[in-house]
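Form predicted on its own, single chain, as structure tokens, below.
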Amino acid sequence: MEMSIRNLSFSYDKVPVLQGVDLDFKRGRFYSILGPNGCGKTTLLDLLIRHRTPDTGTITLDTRALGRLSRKEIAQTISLVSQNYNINFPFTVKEVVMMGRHPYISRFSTPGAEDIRIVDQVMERTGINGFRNRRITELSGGERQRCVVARALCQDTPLLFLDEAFSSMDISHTLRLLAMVKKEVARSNKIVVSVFHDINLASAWSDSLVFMKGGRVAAAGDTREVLTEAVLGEVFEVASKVAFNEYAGAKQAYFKAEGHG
């Protein structure tokens, strides 16, 4: 499966937010979308998961238009981890993670043995099994976000979208979950599209980068090729140094603290 985006545009109250976006997302690759605040990153994700409808343009999965998929087909094809997951009902952690299996469970049916096995396995791998019976409303922001990531992994869709999914986590859990997601890309040939603010984390984990500015794609391509000082200068309007970091195993961007040197 591939996702193709052609001439995508969208406006809020006649104010353009996205203009003429063309992108291709291919199976077995981890993509990251980067850009300054207000450049259209989250709006683009909203369109790709059909939370919003574009003004112009097309989004297709292989040869099928995204708008022609049923809600159940969408739920079995696309999963999302948002940075703002609000739930006020006191579900247990296990109940929240099990929600990822709902697209595969018939209405009025209960989870089967395979659903339970998948949920138990994912909770163990994501390190949340120790508080499986706690209420989601009792958890810290980082713990809650790990539960939402686990729910998306249980959903086991060919496309996984991450909207600042790791923003409330400490670095150890961020790295652990990124490693899990990256492994899923390789093992199950998934498409992962993640919105990042951290350029260096995006570079270390992504096969491809998409830079956006002013509602348009400013640069897109292989991480090693598109992460350059010129692109960062154009998109973020800052000076930087970009070099391969042997310890990180990837190109990294370095910025001078204002007033130093």
Contents of the next structure:
Amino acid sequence: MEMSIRNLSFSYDKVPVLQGVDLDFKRGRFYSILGPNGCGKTTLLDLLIRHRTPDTGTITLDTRALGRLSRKEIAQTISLVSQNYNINFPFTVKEVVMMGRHPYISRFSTPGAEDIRIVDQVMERTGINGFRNRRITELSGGERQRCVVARALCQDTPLLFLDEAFSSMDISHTLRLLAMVKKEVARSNKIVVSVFHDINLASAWSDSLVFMKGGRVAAAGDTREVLTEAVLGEVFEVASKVAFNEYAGAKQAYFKAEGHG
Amino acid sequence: MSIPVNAISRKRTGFLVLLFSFLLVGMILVSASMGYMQIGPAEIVGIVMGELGGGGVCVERLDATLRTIVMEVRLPRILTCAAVGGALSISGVLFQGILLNPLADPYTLGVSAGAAFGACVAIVLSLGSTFVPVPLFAFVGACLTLLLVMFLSYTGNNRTSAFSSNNLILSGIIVAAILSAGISFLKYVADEQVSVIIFWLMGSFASKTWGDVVLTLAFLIGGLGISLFFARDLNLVSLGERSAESLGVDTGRVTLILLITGSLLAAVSVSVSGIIGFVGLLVPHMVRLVSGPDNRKLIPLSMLMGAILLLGADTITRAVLPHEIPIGVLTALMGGPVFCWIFKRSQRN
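Starting from the form predicted on its own above, please write out the structure of the form predicted together with the partner chain.
Next comes the full complex, this chain leading.
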């Protein structure tokens, strides 16, 4: 599976949000999208899951245009962990995770043995099995977010989009889930595209980085090549020092306490 | 280990549906036997069986008066009432699910105000008796209100989130407020007709006919079918629009269809029996305590529970109380405190 995006543009009420975006996502790689607030990261993901339709440009999955796929086909190809992990009704954790199997269960049938096996396995691996029968509305934000990630993993798709999927999790669970996702990328040749705010976390886990600013791709490429002081200065307008860190095994960015501007 | 749990939950739902159905049939029999003239349940069954069999042996042995009371007076009222209770409850489940708000009810979008306004216009202009019946005016009023509310809350450019929950609720409140003022004005100019308006607004199942039964049951069956068809999608909508779409649900379409379904169920209910509050709000909450939030269980169970409760209330006002009081008043007086209790209890947990 490979996703290529050509000349993608989108505007809300004639206010351009994305302009001429070209990107390629190749299988077996972990991509991170970084950029200031309101630069169009979430809108880009919206277009890629066909939640919204682009004004111009094409999105192709292998050889097929995204627009020609049915909703169900898309749901069997792409899963999304959205920024919003609020769930308004008191479903149990298990019920929420099972919703990830929705694209595979026909309308009036119940989950099969395979669905139940996958859900049990994912709940075990994401460490939410301990509260599988609790109501989702009673959990803390981080716990709820882990359930939503587990739901997306159950969808078992070749592409996984994460929109700030770790924003409420503690560092231990963030690392645990990132390791899980990373393993899936290597083992099942998946594509993961994750929107991050934490530059150093993104650098440590991603094969490639995409920097966005003002609805355009400002820089994109291999993590080690593209993460530089110049790029951070241009995209975020902050001064930084970027250096390879032995312990993290990746380039890390450092910022001064009073270093704005 | 999970397979039996799943099977148990399915069996449990089946058991509850069966239990509620038995209760409903029992309630219908009890209600039909109560009233100015006590008629035994066995006789009622005999009369109904006789009618269904095309006037067989049983009928001849029974008093023709009893037959008329059961078949022409009590059963139409009872069945209309049960159907309206079911329709309002399904409507409540749908609105709470679509608007992602457990405090929503069938009247949140102003359907009741629209129906009431339509009925008031008909009554004040004395159109009711001459051309078309008042309920038809009420139904048209409700539908026009729904269209107006949807027009106000529609954000065309942004096609996937065409109807946001907040927009719908706000538009509903605004339109209902305008219509309420209109109703007050009509009451003011109505002179001696004002008591007719007031009684219509408070709701009643008195003197319902088989025509009402057929009408409400037709809407109820249609509404139930559509709701059950989209029940699983409605579950996913509670995850939020983006998540639901990424799981393959066409959120815009499901929302629109269920919005219209819920509104039509509410509109036909109000047209037939006036404004009956609290059923659509309360029943989904009560049933959720037993069944959990899964709409596939919630919708059929709420329908049955709503039918049982509203029929119970109507039986009380018809046969137990010394004077019949409007059913809308009774449901609010009984439902309000129960709702307070459930609300307080759910906050503690």
